[in-house]
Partner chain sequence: MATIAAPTQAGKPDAYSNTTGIWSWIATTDHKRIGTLYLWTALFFFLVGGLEAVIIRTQLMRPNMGFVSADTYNQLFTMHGTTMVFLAIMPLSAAFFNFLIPLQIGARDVAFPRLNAFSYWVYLLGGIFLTVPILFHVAPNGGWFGYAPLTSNQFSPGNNIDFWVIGLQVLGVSSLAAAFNFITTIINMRAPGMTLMRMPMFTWMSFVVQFLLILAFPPITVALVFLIMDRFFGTTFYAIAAGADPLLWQHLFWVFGHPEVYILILPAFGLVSEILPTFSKKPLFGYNVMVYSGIMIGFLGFGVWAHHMFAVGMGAVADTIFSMMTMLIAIPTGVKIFNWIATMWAGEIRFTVAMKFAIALIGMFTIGGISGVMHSSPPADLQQTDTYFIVAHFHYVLFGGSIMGILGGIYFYFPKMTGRFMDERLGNWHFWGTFVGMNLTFFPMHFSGLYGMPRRVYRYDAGQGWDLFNLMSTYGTYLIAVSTLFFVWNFVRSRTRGAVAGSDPWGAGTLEWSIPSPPPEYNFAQLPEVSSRYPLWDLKDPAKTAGIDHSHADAMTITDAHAVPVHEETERFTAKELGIPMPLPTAKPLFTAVGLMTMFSGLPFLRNDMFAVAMTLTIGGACMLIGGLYAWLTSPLE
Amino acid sequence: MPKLRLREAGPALLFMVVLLTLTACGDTVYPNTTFTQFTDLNTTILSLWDRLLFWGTIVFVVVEAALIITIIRYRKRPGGPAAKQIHGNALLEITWTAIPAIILVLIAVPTVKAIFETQAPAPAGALRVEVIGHQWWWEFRYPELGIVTANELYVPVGRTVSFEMTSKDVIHSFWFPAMGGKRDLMANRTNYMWYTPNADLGTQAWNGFCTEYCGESHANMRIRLYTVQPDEFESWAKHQASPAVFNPLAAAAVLAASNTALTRAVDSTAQPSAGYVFPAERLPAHVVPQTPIPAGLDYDDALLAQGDPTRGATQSFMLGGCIGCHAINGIPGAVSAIGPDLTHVASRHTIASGLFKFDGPTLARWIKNARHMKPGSIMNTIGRGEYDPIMKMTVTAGLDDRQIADVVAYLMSLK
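Just the structure block for this chain alone, the form predicted on its own, nothing else.
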């Protein structure tokens, strides 16, 4: 079989290069990319990345070119002279030692500089946010504002945000790709990170993720970030710090609006105390959960329009065991921190740590059998007659569908 000559392989190699180049073209949008300059932290990291890529590309091209030239020029030929030994060539050895040393200096100096910049203490006046990782959801505390919330984070643009991160169980990792920076959360220490969203970023929504494998629902541990204007943040924060306002009329109006696609848009006259909430109509498609309800979890959605929020608050919420795991500011006895704080749960766009959209039918099924919807969830199976995949048993003393509708009505009023 004749050997393939370089000249004959040229067209095939050229075709491959052209094909690879074309794959890099296009106008595809990558909303979860980390190659942005939306924060000072990401600007520093991107600048370092560009420099490392620049010098790495030069090294790669030079080394590969020298390798190919050497292979072709000094390949063994019939009758050719014996190869000369270069051992002991001081000039050559000094040269190939000095060049990598210079390159390493060019890489090390900006790297060390970036490390000191990103690891420095947060500047004075930064907004403090305590981030606590759980299996598998996120808890956010604003200690200076008296706010406790879960899974959805609001920050004002133009102001530095200082994150103080720890874990209640295993190692997690906190990351909003578009904002840059990523830190692990550990149970035995507090890690820190800070950045300032650009003032011109505007009111936008972003995806976040846990990026350290933490168990069977690791991929379901998602987060939302809302960068908002300072006045919007002030309105949101003021309301979130207030006790829950139980408004059964508002809840009933929302529940009666639709049995299949309930919204949380309550008329301002029905609940005048509600603060700012990121507008649902402005949510980009990539932050709206598309997770389908698992098969085999049935619920009569018609019952949702009949849900009684007063009965849900005074009976089902208590008898169903909800009060044993969740806190609601202003409700006596609802002080547990085992599960997410529900004080203003209806102001959120997602449930189950960003896995599902917040609407009546989804919330009812989540209450009925959370472990069927999210593997490993610590939330007990509450629906009567439902099979609990962790306890390996059927629930006999839980809530029926009507009682679950009452709980949904109550939670939908907590805006």
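Residue numbers count along the first chain shown, from 1. Rigid core here is just the name for the largest C-alpha set that superposes within 1.5 Å across the two forms. If you're wondering where the values come from, they're calculated on a predicted model, not measured in any experiment. What changes on going to the form predicted together with its partner chain:
The rigid-core alignment places the CA of A101 2 Å or more apart between the two forms. Once the rigid core is used as the reference frame, the Cα position of I58 differs between the two forms by 2 Å or more. Core-superposed comparison between the two forms: the C-alpha position of G296 differs by less than 2 Å.
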Second form
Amino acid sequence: MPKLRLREAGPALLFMVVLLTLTACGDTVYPNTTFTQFTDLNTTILSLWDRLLFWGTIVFVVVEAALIITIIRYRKRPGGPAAKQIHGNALLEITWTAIPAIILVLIAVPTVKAIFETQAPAPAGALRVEVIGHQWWWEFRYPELGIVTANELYVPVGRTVSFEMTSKDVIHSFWFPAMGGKRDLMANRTNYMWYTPNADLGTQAWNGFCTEYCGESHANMRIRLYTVQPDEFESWAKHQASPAVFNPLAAAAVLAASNTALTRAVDSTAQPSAGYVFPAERLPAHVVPQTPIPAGLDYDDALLAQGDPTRGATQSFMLGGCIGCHAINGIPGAVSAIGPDLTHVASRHTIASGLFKFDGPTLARWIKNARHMKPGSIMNTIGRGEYDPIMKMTVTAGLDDRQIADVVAYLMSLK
Amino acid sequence: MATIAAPTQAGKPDAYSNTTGIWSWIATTDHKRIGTLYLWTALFFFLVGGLEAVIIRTQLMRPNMGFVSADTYNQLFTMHGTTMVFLAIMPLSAAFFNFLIPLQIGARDVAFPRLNAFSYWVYLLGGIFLTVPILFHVAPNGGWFGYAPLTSNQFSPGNNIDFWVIGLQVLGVSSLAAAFNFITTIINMRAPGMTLMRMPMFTWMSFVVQFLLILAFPPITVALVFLIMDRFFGTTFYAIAAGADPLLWQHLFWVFGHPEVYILILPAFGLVSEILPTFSKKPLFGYNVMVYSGIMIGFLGFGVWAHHMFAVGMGAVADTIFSMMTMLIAIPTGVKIFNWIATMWAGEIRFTVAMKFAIALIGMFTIGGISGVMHSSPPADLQQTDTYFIVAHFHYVLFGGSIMGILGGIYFYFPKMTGRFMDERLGNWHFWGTFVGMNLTFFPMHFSGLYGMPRRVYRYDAGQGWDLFNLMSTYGTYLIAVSTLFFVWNFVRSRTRGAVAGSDPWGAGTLEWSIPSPPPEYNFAQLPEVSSRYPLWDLKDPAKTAGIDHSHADAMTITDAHAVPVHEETERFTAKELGIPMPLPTAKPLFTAVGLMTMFSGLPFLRNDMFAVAMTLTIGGACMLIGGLYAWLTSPLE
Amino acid sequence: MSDDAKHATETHHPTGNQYLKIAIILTVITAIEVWAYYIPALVASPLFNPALIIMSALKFAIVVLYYMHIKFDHSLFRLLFTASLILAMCTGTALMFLFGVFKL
Amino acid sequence: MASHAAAALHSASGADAGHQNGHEHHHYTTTGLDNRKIAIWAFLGSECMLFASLISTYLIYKGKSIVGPYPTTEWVNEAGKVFKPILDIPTTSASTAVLLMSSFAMVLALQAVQLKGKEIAATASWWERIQRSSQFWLAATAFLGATFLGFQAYEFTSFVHEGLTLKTNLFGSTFFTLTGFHGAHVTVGVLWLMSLLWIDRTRGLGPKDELVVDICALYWHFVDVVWIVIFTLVYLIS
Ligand code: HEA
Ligand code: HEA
Ligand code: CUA
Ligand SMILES: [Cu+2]
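With the form predicted on its own in hand, show me what the form predicted together with its partner chain looks like.
Shown next: the complete complex, the earlier chain at its head.
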């Protein structure tokens, strides 16, 4: 029956071909693909995967082909042969015990090698990054560089980065599909993982995710990674380590000059010495958040133009209680670690752990009612007259829309 | 055919059910009726779990959909997983344990008929307790494995998780009680001559499952007790502020959780091992090896739990050990797959619906098994864990394995349970819709997972490379749902309108087919004497069993001293007429079960500061429980 | 009652006096355990924990073998119980290793 | 074939008996053992896993408590007051001995039930005579069990007075839950024994009830055996 065999093996072969083509497909169609060799870790994993896929495909083809051939060949037909009464065959049974065993050995040996390789201590000279999970955002600390930041991670290419991971609350898991494996973040425990982004990787942006279910907004706990050149990293790091250099007067001057596009306005003049920031125009579409702002959250964007960063810094930031949760390096009293560090918040492209774009209108709505925008968020509702879905009450004390505009102006200046 | 002991008086066709009406169900201690109750209830919960899946898939159909809210979604997948595992598949298996085991081993009933009724009632009440909250939007939302500390008071302050811990604890009582019962039944109620190595494969796999149950449930019982203590009495087992270790729950859960997945699959393997020989007209290939591989799977299943925890940082040595143990399981499982294929080889295969489902299990489970082996390599699993690749794996083994096997079992045993066939034409619609639908649903998940989609996300951005796969999955689900409607219609209708089936409609070989369909309450007018694995084939077609070690076709293998001869029967007698004592009907198990449930349902009120209500329910329930037990233990069984 | 049967029952069930002896042995072992606990030199010894565990295992075995007469009963019971016990001990030990209570 | 069938039928004593007497028939068992005894052993096997999980948790959390009281080491509270290790070995040793003795009483109770109705020599000593009293031994077992519970109640209250509750720390949670679980098992056992005693007093237990007493005894000894492990691992080991 050689003809039949080929025909029946067809679909299986097709499956393999499809799988392999899809696997080979580049990162344009599948930007979060795990089939990359961008780090040493993922190169090891991929070679393991290739082996698993190879043997998996063989087992798949053999079993399905045997199954299909059997049921076609021995289907009951009028006048067909009667069933042969076979009860077993020791030799055959030993064979199909032994062959899988051999295949498994072929899988197990490189597996064990890879386990010990990837879990060895990080090589000397690695860049240390502390990753701290919070419901539902990420805190990053570079202990050697004195940097505290959130949700967006900068890593120089060609240098090993060693993550030290823990959590402030429940279990989270830290993962960039394109870079390699994930590790869980747990309170009372520290986990380690390290990898080296290839030196030729270039300046690129990547998506990452929290992959351990951590409560209501688990799906909204995303991360961005920027792999940058070493000099770019240095520039970024130097600036991030410095205190907030907001100058209320300079900011006010800019405001007076231009009442429009606030985003770029403060940018150019207020902070001449700002460090490197991943250029917005190089962000690929899939890295730009598209989360829709839920209906029912109204804010008149025209007010933003009248926002006064000085007033924002000196009055509304206190009034809104922001200082109770957010640290801003250089501002006395702003040291809380409940929420993300805002020292250089305007150097980030996203807010709320990669859920929304960093821009005036979004910030205003976020401050007005964060919990409406991100279900369950720890940041409470601040807009006066807004309904706080967790406290189940309407906010009476908070900030009105003008005060929010001031705070936004202030935040936008925190380059 | 010898009919020496066959009664000769004219019988009454439905005399076996000498009682009808609702009370006859409430007070029943008949294992077949309890099996029927399990079947209906579990099928209902399967539809509920399926409906939850349909909503989940609708929400994920396109990027950033707003069909349900984040919290609703989280409740849905938690309840979907919990319902499917604990309220659908396990009880569906229990339905078959109940209905089949006594028939297959030639017994009149299970060892403890009233305990059996108790198991069912506890299951029903626990299921209701667990499921009803979703109607009020307070359903559990911690995922089906409820990782602490997320499920501790601090992070889940509402009542949601209360329903989950208590519900699972109560369901555990049900499973444990049933397991002790079936262990005893299988060890001690086998008909003369029914040696262990002559037991039908379904009974064998069930036997293994009962041991998995009694040994795997205690760890989760303990984990749940800790969580209950934490949530209601302020202990610190999972309180991170007190220095608790977040891995405690995970280890205790998965020590249970992995054997649990074999609890879900082995009964289906057993059913398939009955269906394939029957429709291939051949005995099972390599019976002994099938038995040993089942035992091996169960045994190894206790040594692999931490493969669910490769990302938690256990260290290289632990990762290695658990990885190796996990890979080992592929060997006995592979043996089963190949032996099934060999069973069909050189047979005369009849493609009934039952057979199609059985064949589909072989094909689909293999896919799930292969992806399982891919997870078993820890570095590779770091790219797979908690993504849709895992979701694809476990649906291929759970849907492609357990559900396919159980559906096959339902088509196969329906005639025995009701005396009527299910409609084959509707059945074919059901089969093909389900088969195509499941592949359309779950195969794309391999890709969405490997292309980076995490699981348990209620929304995702467009352009991540997942849109097409998710759309396909959703359409596949709709296809399954539609074909399931065919099944429901077929199932409900065929009970009364299906073609009449005789005692042995498929030409099968095991004992349960030697008695009328549906079986009389006493099953066997006289205990059969067995000297073969396929007593019926010995009788009807000795060629099939010639040469099997444990069969002696030349000696009489099944004394056809049943109430009726093996061939078509028209006469039935009541147990009374035959002088067979049967367990008395009693509602005491139900009463006791209500007591147990009431006792536990007081706990959630503690959280709402309704101390008096809590105490009333708990003490009242405890009194009912003790009173019920006392009345039960002091009243005669038969 | 025939001699045979009598003989059989005697070997199958220890008599009251034998039970008493067993009780004394159990008490003595317990006494040794507690005594050792109060000798600082012994507690400091690396053999202290293993010795305690062995003594406790011994007591365990004696009670199960004689008081629960598993030694004289149907082998099925022995199988049921020991298999579960071994599995439980293995699982417990594995957990100890995983949580670093024991170190490799 | 018919003759084969008939021969087979007659060789199977179980089936045969059933042919004549339905009642006997129902009680045919494959192994000849009683169902209940198989079930209790399976149950005890399951209990091994239960206590293994509980004890493992205790050991895993041992020494991980952030605040005192600690089981075997001294601790200082915020006020600077020094507290002794909380476990009280002498008292617990006594209660352990009590539980061991109760097992002894239990075997004698079973023996007394088995020997009920058998003749006893006129010259028998008081020790031989007392061995025949199932009521005495059942009562003794229950009494010793209750005494053990009394010790435990005393231990729990004194711990609470020294500032250790369920909520205090990991040690408190694991300790009370583990020993509490065991205590609950003892309580069930005492109630069970008292029901047996009550039956014995009302209608008398005899050799035909051996199994009923045996099952209770197996449970009771198991509870004892668990305590043997707990005593060593929780109280004595360092
Ligand atoms: C019916 C239930 C069932 C069954 C039978 C299995 C069977 C297997 N499972 Fe699966 N598994 C689940 C249900 C099941 N699983 C569930 C529900 C989860 C997720 C839980 C959650 O997180 O929610 C899970 C998760 C899961 C994980 C964790 C993944 C993660 O979260 O990171 C792993 C890792 O090793 C794994 C492995 C395996 C293996 C190796 C088998 C093996 O038993 C498979 C063996 C079978 C074969 C291999 C096919 C037949 C064999 C041959 C034809 C022989 C030749 C084969 C080879 C040489 C490869 N499973
Ligand atoms: C045990 C068996 C089992 C079965 C059979 C299924 C069946 C299905 N599952 Fe299941 N699933 C799990 C077990 C199972 N699942 C588990 C354990 C999880 C993990 C949960 C967790 O993460 O905690 C999970 C998670 C899970 C997810 C991931 C959710 C997430 O991570 O965010 C998804 C997503 O698509 C999914 C989809 C489906 C679908 C489409 C089906 C389909 O096969 C369903 C088929 C549909 C029907 C059968 C519908 C029929 C009903 C009707 C037509 C309506 C009639 C209604 C009434 C009368 C009431 N499941
Ligand atoms: Cu954090 Cu999921
Ligand atoms: Cu598993």
